[in-house]
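A single chain, nothing else alongside it, follows as structure tokens in the form predicted on its own.
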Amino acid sequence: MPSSNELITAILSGLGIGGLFAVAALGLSLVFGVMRLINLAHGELIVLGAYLAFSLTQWIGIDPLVSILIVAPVVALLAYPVQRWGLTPVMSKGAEAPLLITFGVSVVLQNLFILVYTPDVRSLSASYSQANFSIGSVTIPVIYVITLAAGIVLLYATHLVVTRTGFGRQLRAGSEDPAAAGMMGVNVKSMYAWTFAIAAGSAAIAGILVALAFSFAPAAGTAYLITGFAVVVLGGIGSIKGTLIGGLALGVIESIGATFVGDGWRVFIGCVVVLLVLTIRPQGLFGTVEGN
């Protein structure tokens, strides 16, 4: 039986790693809320920040953290023709045609990546990245607050751009109604394009911290995307306060219960959580039921 001492820390690292899943799972809620196209190449995107942030390390000696001012924006702006020119022309005739566009991008970039990097697992170094943070008789690593703070700042400002601006507005309305809010002035394809844009820098940032605080290769985007799956199911398709709750309840059981059966078994126990919030909430924590 974990003392309570080991539970308080399981909870606090689970909060950490809660926060790393939520940003992890912001790009797959906001493209799938807006567009209802679901990424694949979502999680090469994460692996694609965390590759780029390793050369820049490498090449020019930043901090990690810091290069998240570059690589966000690069990465932006390489998905935004992607969705502007690749994934809206086809969008209208139906699921499949994006679906296979964005397999394929995976596919791409994950070959690139081996290619340009080698399969070598590789991480990204800082004095913060090693050390630990102590409350009391309880210690967790420094990373694990970083992420936390990093996932609740990122996904607020985020529910304040789409709740509080202009660009928000016209978001939800292409998201509810396409064809009226083209007919109110709003470039639909454009602001789809924008979002996938915002969405691919999110997972960048995402790729950076997972970067910080575990390891990395050419082949692990698809363990992220599966995490980013059961992050946005269990919060909710495209609602980010649930996107955001859903990550840290989610790292937390996930570390309560490697705390009590081992962490061989974490990724197995959040599943069983996930199937059985589904089985009761099918729409997900804060999700709201098709047609309400």
Given for the second form:
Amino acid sequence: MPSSNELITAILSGLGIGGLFAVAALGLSLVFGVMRLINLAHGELIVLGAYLAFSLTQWIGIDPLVSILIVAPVVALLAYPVQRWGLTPVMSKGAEAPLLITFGVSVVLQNLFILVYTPDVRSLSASYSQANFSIGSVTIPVIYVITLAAGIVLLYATHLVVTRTGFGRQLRAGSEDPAAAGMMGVNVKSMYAWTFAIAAGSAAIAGILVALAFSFAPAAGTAYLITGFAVVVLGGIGSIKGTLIGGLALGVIESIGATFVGDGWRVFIGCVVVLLVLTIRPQGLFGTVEGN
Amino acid sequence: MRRFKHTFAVGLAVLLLLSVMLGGAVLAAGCGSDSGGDSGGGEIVIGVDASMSGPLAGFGAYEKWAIEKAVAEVNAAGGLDVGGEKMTVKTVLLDNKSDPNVASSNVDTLINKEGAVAILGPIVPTVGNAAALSAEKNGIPYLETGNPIEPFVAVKADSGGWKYAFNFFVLAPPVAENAYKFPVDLDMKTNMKTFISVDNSPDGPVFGPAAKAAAEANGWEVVGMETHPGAQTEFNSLISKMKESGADYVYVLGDTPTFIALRKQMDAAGYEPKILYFQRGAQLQEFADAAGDLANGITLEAYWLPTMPYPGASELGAAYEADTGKKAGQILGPEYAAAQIMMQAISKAGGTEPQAIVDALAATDDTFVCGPVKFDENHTSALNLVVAQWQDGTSQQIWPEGEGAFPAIFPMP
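Output block for the form predicted in complex with its partner chain, input the form predicted on its own:
To see the whole picture, the full complex is given below, headed by that same chain.
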């Protein structure tokens, strides 16, 4: 039986990792929610963010968190044409073609990482990535406070953009009925491309946080793609609030599960909980049932 | 519809072309060939199945360099003497992407398409055992290192043992024995409590019990025993248990990404055991590069260092550093020796008949750059071991004390 200290530590670290899960899943949720597109290159966009930040810290000694200001827009701008001229033209013709294209992008990026950066495992370091503080006898890593804060701020900001701005209204209109939105003057193709770009930018932010907290390598994206899917499904497809709650819930559940039955069962427990939630609520915690 | 088909076809074609080009470029970067001389005679093809990408890629880079160097030296000396004829040795390397299925199919390709008469296998049991089984199925001589002996033997323990595959590396009990003996020998003052965590790879069930037995035999109290998934990067629950256990000595078996994440999180959680022993994944230079100062003081098993008193060891380490600008990794010595052993066996066999090469491999009894190699009835040979420690970015021997050994950092900084 774990001690109270172990349990509190598990919950706090679970919230921290959950915040990271939520940021990692945000882009997937946006792209799927708006375009019904499964972006198989999402994990590689996360790793791309980590590598670009790694390059910036090596070349100009910039702080990894500050590098977000450069890396996220750069990745977003790189992603824009992929959607605008690669995916949009084939999206109305079924799910297979865009799925294959994102798979191709994923393969290309993985090989590019190996060519440019070698297959070596890398990591980003900063004073705060190893710092900690204590509340009573519980020690809390600063990086987990950062990942939790990043999750809440980023997802809340996205929620505000989607619900309170003109772009958000266009986004929702384009998501619900692209044809009608187009007739009302919404440039759906451009809106899709900007959504994809924003999703890629958020993936890049997740990559920098992953690199600060853990490590990364050319093939590391797959694990975050799978975790992202679990979070999106758990929280409810297309729900920003659900993505945040789903991420935090998955992080805490895995962490507490690992504390009770051992780290070897961490991922298994997370999967079981996702399956249970889907059995009871197939639309996820905050998803809505689509009309017949 | 026509426009869609055109766009789709062009898009897909471009992406596939790019994938093939990039994949080809990566593969080409990982492919060896005959080099260093022209014997003017025939050609012998040795297949190399290596992890050039994926989580085990750090090992593959050393494997490629070491094998190519050994082969280039033979070719530069006029070629390999096979039945009185000097033959050029050609290596064909395929990347298994750290995937056992690819490792297995690579061996098929190397034998059936590339005409390999022998295979040098990949490092770590997950891919090594898969490749060995494929060579066994094809009836072609196979040699690997970097795969602990127990998991290798266990694969064929119930089916008559290996007939074509050979392995020389480390045995779990001596690794574990050394891990718990050196602190006592070096008079490191601890509370004699240890926490053990192993990953769920084929190494885990072997090294976990071996570490526990060795700890208890050397007077340590095992206050925690855990298993963690190989691909895991979040360890706060595990670190919490380590802290609660009060252990001064933490022993972990895992891969490089695991250790980088674990070490960073231990530091972030304010947990500093007096001794931290990372087995397997901490031996790569990329671990020390990525962990930076946090690597300082971490102890690890060492089966080969350029400072070891074996013929050609220091020269091999110097050649690697001069050629690549990087520090020599532990697997370099055994991989260089593996290529030498295989070429020696082909030469002694006097031809490419598989059973003759297998018989010659089985008769190997010599001292190489990694020490003595002599195969037993299980087709295995154990390397000698020391304990090393990361000190300012270099892996240095700290035990046994004596010539070539450095003073240990204790406790962990």
